[in-house]
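Just one chain is shown here, as structure tokens, and it is the form predicted alone.
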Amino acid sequence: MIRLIQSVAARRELLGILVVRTLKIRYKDSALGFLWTMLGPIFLILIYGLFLRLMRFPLSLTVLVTGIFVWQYLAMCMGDAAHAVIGNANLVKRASFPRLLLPLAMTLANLVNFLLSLVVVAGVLVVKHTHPGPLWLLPVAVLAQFVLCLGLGCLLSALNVFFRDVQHVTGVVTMAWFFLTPVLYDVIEMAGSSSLAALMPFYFLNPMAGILALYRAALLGQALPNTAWLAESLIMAGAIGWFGITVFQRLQARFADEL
């Protein structure tokens, strides 16, 4: 792991050159360019606060923000991984370097966006007077879900060299996953309830809650969950990024001959 780290900063010129070809391909020939990167997740908010409106659930309209935009970080990360390596098959077959770089890039410029887009949720939490909580939290969270985003984005883009109905199979997986993860809810009154208290060790298995559960306690002041249900996620997000890490590595060296 140290020799890829040492092998990646060798070439940190060469991963700037391609996160910045990755944020210019994505809003290539966009009339609002990076504006959509704030459109879409508002038009989430937008919708489904309606629907959460009309069916009277109570949750409030920074819990629904944070949760929406944390999200779309994870989201894009996802939707993005089947292309990182097909879509540079021709960088692949013709030059060495290593190949990491393909879904470091990904997951960095899907951070930049992420990073930007932190204003509307400033704003929100602004107009809505707000108190933050610690803010050492935030670099934390950002780190959990960088990691996590990381390792998919390595294990799919790998995967879908070899298996091209990953990138469609990622669409139902991600889905799934959205309604398992506390975006449109509140963790921190499901553990408070008597009848859902015994499924929160598995649930915080879940790598995104105790992620998202971070964002909210240093951004809305929220109180932090269990210690060990939060570190049952953080565990889970490390583990997840060293696995497909890992698994990106020694799949690399079939890359050229796939594509």
Second form
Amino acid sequence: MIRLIQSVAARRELLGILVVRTLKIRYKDSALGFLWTMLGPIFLILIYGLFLRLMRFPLSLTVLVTGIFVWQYLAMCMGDAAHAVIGNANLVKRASFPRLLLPLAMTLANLVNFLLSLVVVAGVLVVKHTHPGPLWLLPVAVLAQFVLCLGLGCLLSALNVFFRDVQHVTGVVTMAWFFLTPVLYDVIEMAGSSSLAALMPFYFLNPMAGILALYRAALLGQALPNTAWLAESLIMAGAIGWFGITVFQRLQARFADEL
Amino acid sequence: MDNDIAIDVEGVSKRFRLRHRGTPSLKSLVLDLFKGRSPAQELWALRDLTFAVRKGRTLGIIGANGAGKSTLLALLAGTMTPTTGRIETQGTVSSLLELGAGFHPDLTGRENVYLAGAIMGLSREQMRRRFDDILAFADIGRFIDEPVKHYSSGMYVRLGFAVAVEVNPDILLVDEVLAVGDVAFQKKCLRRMAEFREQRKTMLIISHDLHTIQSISDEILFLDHGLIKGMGAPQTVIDQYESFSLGQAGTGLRREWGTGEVLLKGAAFANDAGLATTRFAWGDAINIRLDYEVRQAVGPCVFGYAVSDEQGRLVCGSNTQIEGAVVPALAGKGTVDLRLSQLTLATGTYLFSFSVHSADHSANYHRLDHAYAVAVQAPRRFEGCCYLPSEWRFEAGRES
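Structure of the form predicted together with its partner chain, please, following the form predicted alone?
Full complex below, order starting with the chain above.
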């Protein structure tokens, strides 16, 4: 793993160019550029906000906004992962460089997007007069989510080289995962309800549950969940990151043969 | 590894798994598991290759399509991993596997140049210093700041070549680059490659243009179906390759048929010195001796020949009837001599057909279609495969 990090660090210039390239291509020929990637989550917020209000669902706008934007980072990575390697077939077949740079650049480009979108979140929080919590939790949450996204990006992009079904399965899985993650509801309230409390240790096996709790603690000043549950989520995020990178490294030697 | 060796290849084999249809899916994988059928067929693109290239040498790689040439270059470039064996290279490797293949259509030429440089491991600063040279070599002017999707294919290739060459690698891999671009650009490339040799850089070149590869290489490696058939001095290996491919030429087109009253037992080719050969040069005479055997008495006969290109397209042909040659009454065994006094065909492989049939064309006694392959080397340049003696004359100064 250390040698892998060294080999990636040695090619950081290429990594930078790949990240910039990804962003440039995403925003090419569009006047509003970055705003377009914001429109997706903004519409989601409008739709869910309206729906939940109509259903008299007790969810505050700030909780919804943080949830949707954080979720969006993961969803973008899941969506882009399928093409991270096969979309660069030319490069893979032509040049030799650490293949890991491809999913890494994808995850980083989406991270840039996400960090920019946090400005929008901050705007909402200011308008709503929300008092943030311990802000040092924010980088912890971002790092954990980055590791999780990288692992998934590696896993999905590598598998998709061999089985193109992966990109279709991903969509369905992402959808199910969305509802298993407290994006549209408040996990703290859930934990308070006695019937669900017993399920909580299992619930936090979903790394996004803990990560989102961290974000909301940092940005909204919500109480942190049980430390053991939180650790569960973070360990899962790390494990998925490690597993994805390992699988990717195992398979990458055969990429050029398959593409 | 010996310090003087740039590329050391030892016992390298490459296996591809071929799947029956397109990209595999989970479904086909699951089906294969249940049916207990092996999910893939194997193809050994390269088998047990061992060779070394010394620093500063140029190695030409020749072989028919599918011989494994491009796979070998991909292994050397590090994009593919050998199934078995070991490859060691000393110094930076730059590959012209597909010119500009790494370019992204939506990025400008300039952005793609920096991307290509980064892929080959050069820093932005190093690339900036080379940028003017790249621009000068590619000769695409203000288009450098246009997205490359708006480039003509020529501009694309020029920029690709310029980048690969100007990054100044220790080892340059060139795959069939000389087949693209116009003549002026090809000359420029060849000049640049000659400069490369003078700088004692190592090059590996794949080309189907035997003439060019012979003139540029120090050594030639001849691959056939993933095996090394020969390696050594250019002239020797190219001769070996030509005789080998002549033996293979036209095998799919070869056809023998007829009613069998008269049989053509064979054709022998010789030059004017009387030496048996199937390789001729521009302006040579070809002497052909046909052996025949009469199995059943027949009336007046006609002997004919035809020359086709490698795809079997007729170039020219004639027979004793057209030429007004008198064919005596045939009986038993005998020979017919045919002399084509001056060869005016372009460089290439040609297939000879011979026939014997009745004078009224009602019966084909024996035909050998595309049965003999002959190689022609012609230094002269002209369009098409057959040259007609041409003279041009102008009258100047006439007033209207």
